[in-house]
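A single chain, nothing else alongside it, follows as structure tokens in the form predicted on its own.
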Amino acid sequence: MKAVLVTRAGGPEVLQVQDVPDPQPAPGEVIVRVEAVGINFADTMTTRGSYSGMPSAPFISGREFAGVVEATGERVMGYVQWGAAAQKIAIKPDLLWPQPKGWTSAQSAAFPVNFLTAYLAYWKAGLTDDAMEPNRWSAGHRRRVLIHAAAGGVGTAAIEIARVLDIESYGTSSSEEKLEKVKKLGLDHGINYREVDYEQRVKDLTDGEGVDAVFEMLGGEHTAKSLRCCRPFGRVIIYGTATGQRHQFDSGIMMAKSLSAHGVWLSVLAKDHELINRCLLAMRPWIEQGKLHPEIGHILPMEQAGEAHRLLLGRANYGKIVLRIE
């Protein structure tokens, strides 16, 4: 079969489509014929050799996918740490879920990482009905969330979920074009961080109050800035480090406003099958009602995996980038 291999640690140029042996399923595994693979920032980190626990090169890239179970014909979507960007994959059924009715494999491959991460961010922020640590307010409180990289995969998913949960959304992006697109998804307030300081803009838009939660995947000084965007008892949910810099914290403002910071790492949480199934069950009615649908900016053939990574690293994407597996 053909697969997208990480031939050595490096940039997009190290990704190559090569012939590899078909996977041999271990006891309890099934074979899925892969039709589409979603591209994530974590994939670029894995290619560079900077992702925790990754194997030595060469290995097959890709972590979320959609296709058909070879033995049954069932249309499924799934999640692994790597190995998805191939014509076939051997996987345990508990890491597979039915494709939503009426969705293509490209749409289904764009769903797991983005929407599970976004839902878990709201869950950890205490903003969902099933939250383990609910953040409760007085009657009439208008809930607010700030979403960084609002035009990205997780960002667009978070905007759609905010609309369903009736949460006022604020989003940052690098261009007015991207902000116009996400406003059509339901974003209430767009902030072009290239033109204005988003911390000050959030204060202006909220009359100095701030937001209840910030979804933060930048790292560095942005973690401290995100904390300063919060109103009392707000929560910053950290799910990435796109800048490559360690997160900085403003402990003074955390104490002054009783703020907290929480981490969400899907690679670890995906092992909790009960939690993931609960998240999917919560989102299922929204999917069936047409309220959630992945935004896909590019669909490329697997031979252009390097170009997919370049688009993501260059912040040139809108929504999800998907590889089509021939």
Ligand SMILES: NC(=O)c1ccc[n+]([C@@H]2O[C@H](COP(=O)([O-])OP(=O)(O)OC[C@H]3O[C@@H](n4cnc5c(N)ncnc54)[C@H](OP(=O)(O)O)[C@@H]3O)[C@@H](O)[C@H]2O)c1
Contents of the next structure:
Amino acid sequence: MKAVLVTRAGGPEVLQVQDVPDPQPAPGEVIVRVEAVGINFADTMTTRGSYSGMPSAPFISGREFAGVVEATGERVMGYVQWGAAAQKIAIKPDLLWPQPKGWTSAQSAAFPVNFLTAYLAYWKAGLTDDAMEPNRWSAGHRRRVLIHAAAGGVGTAAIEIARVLDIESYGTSSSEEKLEKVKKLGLDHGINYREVDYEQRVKDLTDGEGVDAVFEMLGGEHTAKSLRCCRPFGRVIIYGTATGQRHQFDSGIMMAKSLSAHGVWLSVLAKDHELINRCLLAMRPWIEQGKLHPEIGHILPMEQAGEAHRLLLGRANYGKIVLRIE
Ligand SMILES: NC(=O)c1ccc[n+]([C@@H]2O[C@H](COP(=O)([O-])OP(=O)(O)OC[C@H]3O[C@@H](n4cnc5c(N)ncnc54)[C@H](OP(=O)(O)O)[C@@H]3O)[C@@H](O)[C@H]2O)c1
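Structure of the form predicted in complex with this ligand, given the form predicted on its own:
Then the entire complex follows, led off by the chain already shown.
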């Protein structure tokens, strides 16, 4: 079969489509004929060798996919850490779910990572009905969320979920063009961080109050800035380090406003099948009502996996990039 191989640790240039042996299913595993693969920022880090828990190259790239179970014909979407960007994958059924009715494999491959991460961020922020630690302080006013990289994969999913939960959304991006697109998706307030300081802008837009939650995937000084964007009892949900810098905190503002910072990492949480199934169950009615649908900016053939990574690293993607597996 053909697969997108990470041939050695490096940038997008190390990704190559090569012939590899078909996977042999272990006991309890099924074979899925893969039709589409969702590309994530984590795939760029995995390729570079900077994502913990990954094997050494060479290995097959790809962490989420959609296709058809060979033995049954069932249309499924699934999540792994690597190995999905291939014509076939052998996998235990625990992390396979039916494709939403009427969706294509491209749409289904764009769903699991972005929407589960975004849902878990709202859940951890205490803003969903099933939250383990609800943010009760926010009950008396319209709740607000600041979403970094609002026009990206997780960002667009978070905007759609904000609409469903009736949360006022503030989102940052490097480009006016991307912000125009996400405003059509339902973003209430777009902030171009190349032109204005988002911390000041959030302050201005909220009469100095701030937001209830910030979804923070940048690292470095942005964690402290995000904390300063919060209103009392606000929560910063840390789920990435796109800048490559360690998260910095502002403990003064954390004490002054009773703020907290929480982490969310799907790679680890995905092992809790009960939690993941609960998140999917919560989102299912919204999917059926047409309120959630992945925003796909690019669909590329598997031979262009390197180009997909370049688009993400160069901030030139909108929403999700999907690879077509033929
Ligand atoms: N913890 C988890 O479980 C989890 C799960 C999924 C994703 N993540 C993290 O969430 C973030 C978004 O992931 P994604 O796959 O949805 O990617 P994405 O948001 O679709 O793409 C990355 C976007 O981040 C923005 N960005 C800001 N600073 C950047 C920088 N220094 N380098 C590159 N891009 C930068 C760019 O948007 P603008 O041009 O609009 O700024 C870029 O388009 C990543 O940090 C990823 O590692 C974490």
